[in-house]
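Only one chain is given next, in structure tokens, and it is the form predicted on its own.
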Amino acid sequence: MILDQVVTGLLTGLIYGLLALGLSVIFGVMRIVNFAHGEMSVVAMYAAWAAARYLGLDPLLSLIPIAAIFFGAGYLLQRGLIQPFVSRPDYMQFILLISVALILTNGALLVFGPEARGIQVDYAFDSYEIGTFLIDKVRLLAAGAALTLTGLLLAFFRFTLTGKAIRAAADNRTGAQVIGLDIGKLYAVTFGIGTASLGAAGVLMALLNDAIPRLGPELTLLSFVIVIVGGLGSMTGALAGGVLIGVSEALAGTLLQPSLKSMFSFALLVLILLLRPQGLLGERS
């Protein structure tokens, strides 16, 4: 039973990693904390529910279109609203993004109401038996999609010219400007990529959890814990942190009780901050 829960936590953690990856990418490049992160993910969950309800699309099929829409929305949001605040004090950025979060939460309440909206797929109760392990088909497919998207994102930053330019702007903004890179455009692309990541993660989360407006702050806090555990600004750290948090929550829910999952996550966070403040894969400043 414990091994089954470890596998379940591992699969869930891969989705958590993709969710936190959007937050890590935006902070790592722009040094802005997206306090509307969880609320944007909830909007993606509602988008997946609407696509399934009214268009008959499986979330795994609506994943790419929704992520593309979120990329465009993130790009425009950064260019039109966030870019003027990049050079302003941190507290002004916090207030701006918290305001965006409140608008999204209340907008979801207005459009969808307070009721939970869940997606039922044909394979919801299917599972795979591999040796002594019994693995949910939904969780396995969602985790596989999350891992694939994470790999594509890492490859984009490592091998493409745009990805290398974004990394250069993150490492040395002044140097990037000197060689002629358009920092504003790169920041907009970065915010679009981060928003697309959390949008894709929101779609996958909709396969596992019902969408409710008040879920936003919980997802934002979860993402903060993951990126701090993995290392602020580290994309591979976000994936490692997500897996670690997913496994710890699964074990806590099995060995103790489900209501103690968050306690274990925060205990792990405190332990990491004491022993390795820069996170698992973060660089010491």
Contents of the next structure:
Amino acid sequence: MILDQVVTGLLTGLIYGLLALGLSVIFGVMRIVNFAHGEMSVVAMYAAWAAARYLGLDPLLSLIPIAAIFFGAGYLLQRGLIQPFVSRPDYMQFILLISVALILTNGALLVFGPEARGIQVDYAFDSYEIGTFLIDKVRLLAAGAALTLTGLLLAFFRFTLTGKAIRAAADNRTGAQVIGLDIGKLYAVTFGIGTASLGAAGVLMALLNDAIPRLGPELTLLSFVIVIVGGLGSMTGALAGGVLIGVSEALAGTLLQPSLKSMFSFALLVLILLLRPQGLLGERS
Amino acid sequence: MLDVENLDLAYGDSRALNGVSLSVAAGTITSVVGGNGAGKTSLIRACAGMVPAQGGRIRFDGTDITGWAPHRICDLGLGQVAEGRQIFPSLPVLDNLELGAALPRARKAAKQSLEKVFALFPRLAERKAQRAGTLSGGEQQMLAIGRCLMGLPRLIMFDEPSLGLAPAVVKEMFAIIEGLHRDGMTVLLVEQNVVHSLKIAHHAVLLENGVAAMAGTGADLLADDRVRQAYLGL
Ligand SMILES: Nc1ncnc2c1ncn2[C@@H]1O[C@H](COP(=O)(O)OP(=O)(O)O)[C@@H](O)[C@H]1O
Ligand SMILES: [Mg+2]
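Just the form predicted on its own so far, so send over the form predicted together with its partner chain.
Every chain and every other molecule in the complex is listed next, the one we just looked at coming first.
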């Protein structure tokens, strides 16, 4: 029973990891905190819901086109709106992104209304029995997709020239200019990738949770907690933090009370900050 | 090949360059000397497009590059070995080099370029998997030069390449620069080591408080009393 919950939490945590990766990548490279992070992923949840409702598309299929659209939107958002703010004071970036968050939440309220929108796939109640474990099929598929995408992202940053160029620009911006890397373009690609990750995570979460406008701020906060627990700017840290928070939420939900699960995550955050301020996999600066 | 005309540059209210003109002819070594804060780095950064000039023109090989973005200027073949080396400390040596060839002009030749750089700096080949930040100062400077060569530059601007290096390594550094020049590279050299840099220069400029105070052959400047007193302590 408790082990079942650990497995459930671990699977949910893989999706959290992908979600937090989007925040981590953007911060790690540009030092911009995307305060509209959760709100953007709620838009992806609605997109997945609309694709299922009106086009009959399974979220596991609409995942790719929605992530691609989010990449494009993130790229353009960075080029048009955020780039001028990169070198401005933090509070200006904060106001800009909070405005984006408010527009998205209220836009969702206007278009979709305040009620919850859930997706019913026909395998919603299937489950696999593996040994003594009982695992939901939906959750397993969603987690598998999240892990695959996270793996692809890590490989992109490790092995491709563009991925290395982005890491180089994060490591030494002047150095990147010196050798003629196009920093504006790399930043736009980075914002696109971060937005695509949070979009993909939103689509996968739509398989497990109903979409409601007020979920946005909750997901933003959740992602902050994960990124800080895992280590600011560390990509593998985002994944580890996601899994840890996923498991802790699931355990708190069973052992204590479902309403206490966030409190549990925050307690974990405080503990990590006390014992290991740089986060699980972060590097001391 | 590189022509700077009446360049003005200021950071906010403080002026760093005042009507500086300078010409680097193809196939030569041109040295810029001057004390700390004279504006040498500002001059190089303006040519690279990293800081905007308030007035004047910069031409590279006949193309007016004033106001261009750094990545476009690099892609014309104007390379730079920057002050403070500016390598990517947390990336492996190999990735540092590979990124030097990320320019459109250099991408196709990346493999051959890497072989050449490793032939020139065998130490980099030995340490290619190591994080660049763990290299010694001399090795980091070689990495900065190797990374620049990966971009197939036709002119390299060196900004104090021997700063902070042991005397033996300084000699090695000058040998490398002279070797590159012998193989046809055009060089703009900014150095603390005034004697040595004037000795190898065909043409030299003395920069004082953002003004080109004197220009001539390297030998002219070496023989000048003002230069000897201020920079050579003679
Ligand atoms: N980023 C900057 N912001 C403000 N002032 C600067 C900056 N860089 C250089 N300066 C000033 O411009 C002048 C020239 O500096 P620099 O070009 O670095 O000289 P050098 O390389 O000859 O030592 C100095 O007075 C320096 O303090
Ligand atoms: Mg300098």
